[in-house]
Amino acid sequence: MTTTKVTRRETLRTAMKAAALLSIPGWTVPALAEGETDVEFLDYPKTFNPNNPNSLTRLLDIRKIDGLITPADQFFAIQHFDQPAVDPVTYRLKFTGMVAKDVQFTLDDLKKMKSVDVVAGYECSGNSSRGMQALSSCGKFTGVPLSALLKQVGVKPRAREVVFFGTDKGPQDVVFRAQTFKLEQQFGRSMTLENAMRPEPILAYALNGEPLSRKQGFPVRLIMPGWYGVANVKWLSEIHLQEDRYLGNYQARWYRSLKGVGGTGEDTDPGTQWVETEITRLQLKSVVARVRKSAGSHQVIGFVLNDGTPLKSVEVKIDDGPWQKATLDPKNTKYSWKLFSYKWDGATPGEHTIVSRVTDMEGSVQPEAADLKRKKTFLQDNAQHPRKIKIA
């Protein structure tokens, strides 16, 4: 096995290749016809580089989205340590801990089992307008239901937690009170046994009908539909069952939200309660991705990310005008990103601001940026993202 070292900070600065149409059934933005043009956004920084050939990370230029499925070679990729090159012949997926017996599966073993497909759209929990929403994608994953494997290996009655370890590892600062330890850490995340036994999680070995790439976690990764990318452990090497909560660095320390509830909102206000939560399920979010001029009108195109809760509406607002209902594509699925479009008639020359918001059937509404001011951590930024364009 060989590895390539890369830091997360380095990956957040780098980019992807341009997107292309993939022939998988689904809604697509029609190819540009004569006289049609994409309207340029004014809010992209000059430093934004979606085509850095020296990057191990891949960013998605959302201005190029043209269908429900992101091509595999354009799918965003990011990691904390390295991108291990795993030998598929010697690969073994281990089940350990509170199982009936320790079991190992080869890649061929997994491929011989009954497979399922799931279309899953998700983002890195650090994705936001700061990075032009480039850490998000949607693909069709093929694999084995996690619940089927857990039933096959047998789970002991006291097991409560399922921990997923990747092959990727590297040195990491682990802080305990006033002390900091530099330790070799293996990437790990966990979920409750109840969540693991749901029908949605799969151990995937293919993306869009082809074997996973090294960037995407070859040979096997976890796909947890409706959850942030960090939960979808890549280069999966071991699944460990235990009774106690798992407290790994990327579970209990790095990936959490800190938000003030109640009081005046001042940090020193004793009436404010500071609530910490784990980064797990996707927060309700919509993004305007591109604007196209065609036949005297404009089409606003975007996507929604969420945890699978049915949506009530997606709306678009131009400048200080009213919220107008957008159209959701009927081919969206429960855990895909949900594509939407809005026909904008009567656009006048000059600069304009376009923003979208989404509401789900449980009454949750995508927040404005001001609504998130009391959140101290930058993760889970699902604020409305106003976009700037100029009509010629």
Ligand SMILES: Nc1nc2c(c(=O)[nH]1)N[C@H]1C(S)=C(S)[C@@H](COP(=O)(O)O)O[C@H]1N2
Second form
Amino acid sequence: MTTTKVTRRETLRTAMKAAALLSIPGWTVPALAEGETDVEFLDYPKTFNPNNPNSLTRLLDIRKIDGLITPADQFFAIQHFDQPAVDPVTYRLKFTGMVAKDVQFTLDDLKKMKSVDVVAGYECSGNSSRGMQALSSCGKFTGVPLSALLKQVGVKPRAREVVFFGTDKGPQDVVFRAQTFKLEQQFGRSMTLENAMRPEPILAYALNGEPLSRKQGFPVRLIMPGWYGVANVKWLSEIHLQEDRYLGNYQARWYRSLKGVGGTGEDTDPGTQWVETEITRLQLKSVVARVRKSAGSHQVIGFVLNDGTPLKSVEVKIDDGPWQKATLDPKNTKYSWKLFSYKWDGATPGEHTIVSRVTDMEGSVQPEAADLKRKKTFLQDNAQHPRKIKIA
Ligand SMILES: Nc1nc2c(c(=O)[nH]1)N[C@H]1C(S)=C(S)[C@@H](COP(=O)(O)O)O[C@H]1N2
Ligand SMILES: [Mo]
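Rather than the form predicted on its own that you just supplied, could I have the structure of the form predicted in complex with the ligand?
To see the whole picture, the full complex is given below, headed by that same chain.
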């Protein structure tokens, strides 16, 4: 297993930039030491159950974050159908459509190819304060760069779109004007050939150094660093090259953002334009995840998710106080989630509200909930998330 030069160089560059920018010493989130305690969050619903044995969905309890890498048995998991069991012996990854010739790879074929590691943090595009941000995690994925496979297979000149299918499928409504068809649909997602040929996307077979679990898409899944979770097709069985855009439910119908732009801000204002976009890159988000009491002070810990654009700052605000600069963990990498920490001195007993806000180098600032009022679809909710805690 090797790590590409690009990855290492990028990692180093990001870490150095972050360190230079914020001039901070290295830190991690160590396990709770003697005398340290976690501060209670008051905003969890009683029903919050991260490991419900009756659910195929697994939630991450973000109060437990203690490092960059989410352990595989805590990594969030969600999907639309079931979690298919794929036999690794008979497994074949098929390349079809506008390829030089139809080819299939066994799991061993893929494992014999030159592999890369990428630390990728991502969230479901439906992740938000309503679900206690529990549909997010960060892990080290190992696999084969998609570009290497596409080069090996050979792509016909007219191909523009790369479609990724999982083995999972089920009956679904496919709507055309007023007609609804109930049709067996395979889970599929696509991206342009240009994006597919970038160095980032990999066909991953391991998470944190172990084979993917069935929940995580065993034996092979796509990982598109910096994009929402829906791009990361699990139980990957077929990669199809085509000229047309792919219009499946999970691409063109259910996963899109619809928001009003311009005009007075009223939906009915004739100046309003309704803009629909695909769910691709992670929108800039930060969340306060954990507060711990240690040695007479408090440490506020949280994470940032974004598309890999370098960050300018993360700030924390307590009650009606000023925004205060947090420090970023130098272990963060370009596509990891980015852990941040803020030392809170003089915390008084009682209830408090804590919120974080991230700004990137391109000038994007994490919005407040009110700024997202004109977004009609619930996906891509990257609003600031004020947390309620109680200092004992
Ligand atoms: N084959 C398949 N892949 C899938 C899905 C699915 O339903 N089927 N769901 C997607 C969605 S919506 C998300 S958020 C991520 C979740 O990835 P995880 O379970 O590894 O956290 O898987 C994506 N990949
Ligand atoms: Mo998702």
